[in-house]
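Just one chain is shown here, as structure tokens, and it is the form predicted alone.
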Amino acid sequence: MITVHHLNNSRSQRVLWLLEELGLDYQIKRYERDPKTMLAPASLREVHPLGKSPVITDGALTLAESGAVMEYLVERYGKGSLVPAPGTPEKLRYTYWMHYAEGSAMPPLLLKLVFDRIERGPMPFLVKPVARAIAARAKSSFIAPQIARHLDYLEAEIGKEGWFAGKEFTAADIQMSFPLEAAAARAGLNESRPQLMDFLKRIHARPAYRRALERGGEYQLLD
């Protein structure tokens, strides 16, 4: 039996969605973030040394990292679904987007999250103006332009054929959902980029997505 070690409000929601799309049986072991630090509990380190989510166990196998988990599930249980045929241009795009989601899209979004917290977080009175000025400068000169560049790129790419790997929905679209939902929650993705907003509306309407939310519980990205 596949077990998803599911941290609330995290990337592991994508794994639940993929499992629902594949129609697989699975069980959930739940973990809650610390309400003050928003970090995962120490008990997750008993499953994987880094204490991160998502992590799955499948028999004797323990596997972390979103992309690795999703590729394993598709290859082991997908029976050819949710992945383009080998050797096709669509398969190459699929591989690209599976890696792009965490390797390129998420770093500037994570930087924005960190610097947003520096700006509004508690700190000594004398340090506060300097820290906030540095954070604001980093966001305006580097982080915001990088996010805008990625969003412009993604708007053009998703507009080509409707899904990231081509004309068919694949696991790459599930992988790409997290950075786009994060961008909509905290990085200015809105109706000014209609193709991306339409993508989000379409994935949110999928029955498997909704079933994953029902099983996974509240899903609200950190800001």
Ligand SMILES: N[C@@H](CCC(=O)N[C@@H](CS)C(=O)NCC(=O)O)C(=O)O
Given for the second form:
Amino acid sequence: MITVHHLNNSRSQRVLWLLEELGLDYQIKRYERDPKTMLAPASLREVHPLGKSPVITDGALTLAESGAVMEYLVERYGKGSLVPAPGTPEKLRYTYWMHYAEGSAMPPLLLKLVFDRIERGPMPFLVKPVARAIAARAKSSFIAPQIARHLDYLEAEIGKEGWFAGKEFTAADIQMSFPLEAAAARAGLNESRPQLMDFLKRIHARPAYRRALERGGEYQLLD
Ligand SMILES: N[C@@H](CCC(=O)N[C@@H](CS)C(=O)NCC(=O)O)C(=O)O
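What would the structure be for the form predicted in complex with the named molecule, rather than the form predicted alone?
To see the whole picture, the full complex is given below, headed by that same chain.
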């Protein structure tokens, strides 16, 4: 039996969604973020040394890292669904987006989250103006332009054929959902990029996405 070690408000929501799309049986073991630090509880480190979400267990296998989990589930149980045929240009695009989501799209979004927290967080009175100035500078000179460049690129890409790997919905679209939802939640993705907003509308309307939300529970994006 596949077990999803599910952290609230996290990337493991993507795994639940994929499992629902594939119609597979699975169970959820729940972990709650610390409300102050937002970190995962130490018990998740008993499953995998990094204690990050998502992580799944399947028999003797323990597997972490969203892209690896998605590819494993599709290859092991998908019977050819949600993945383009081997050797096609679509398959290469699929692989690209599977890696791009965490390797390229998430780092500037995570930097924004960290610097936003530095700006807002409590700190000694004398240090505050300096820390805030550094955070504001990092955001305006590097982070915001990087995020805008990625979003412009993605707006153009998704506009080409409707889904990230081509004309068909694939697991790459599920993998790409997290950076786009994070960008909409806290990095300025809005109606000025209509193709991406339409992508979000279409994925949110999928019955499997809705079922995954019902099973997973609260999903507000934090990091
Ligand atoms: N690149 C990793 C990132 C994993 C990650 O950072 N997960 C976050 C949840 S979205 C987490 O576990 N945060 C809690 C913590 O770091 O304690 C993946 O895609 O699996």
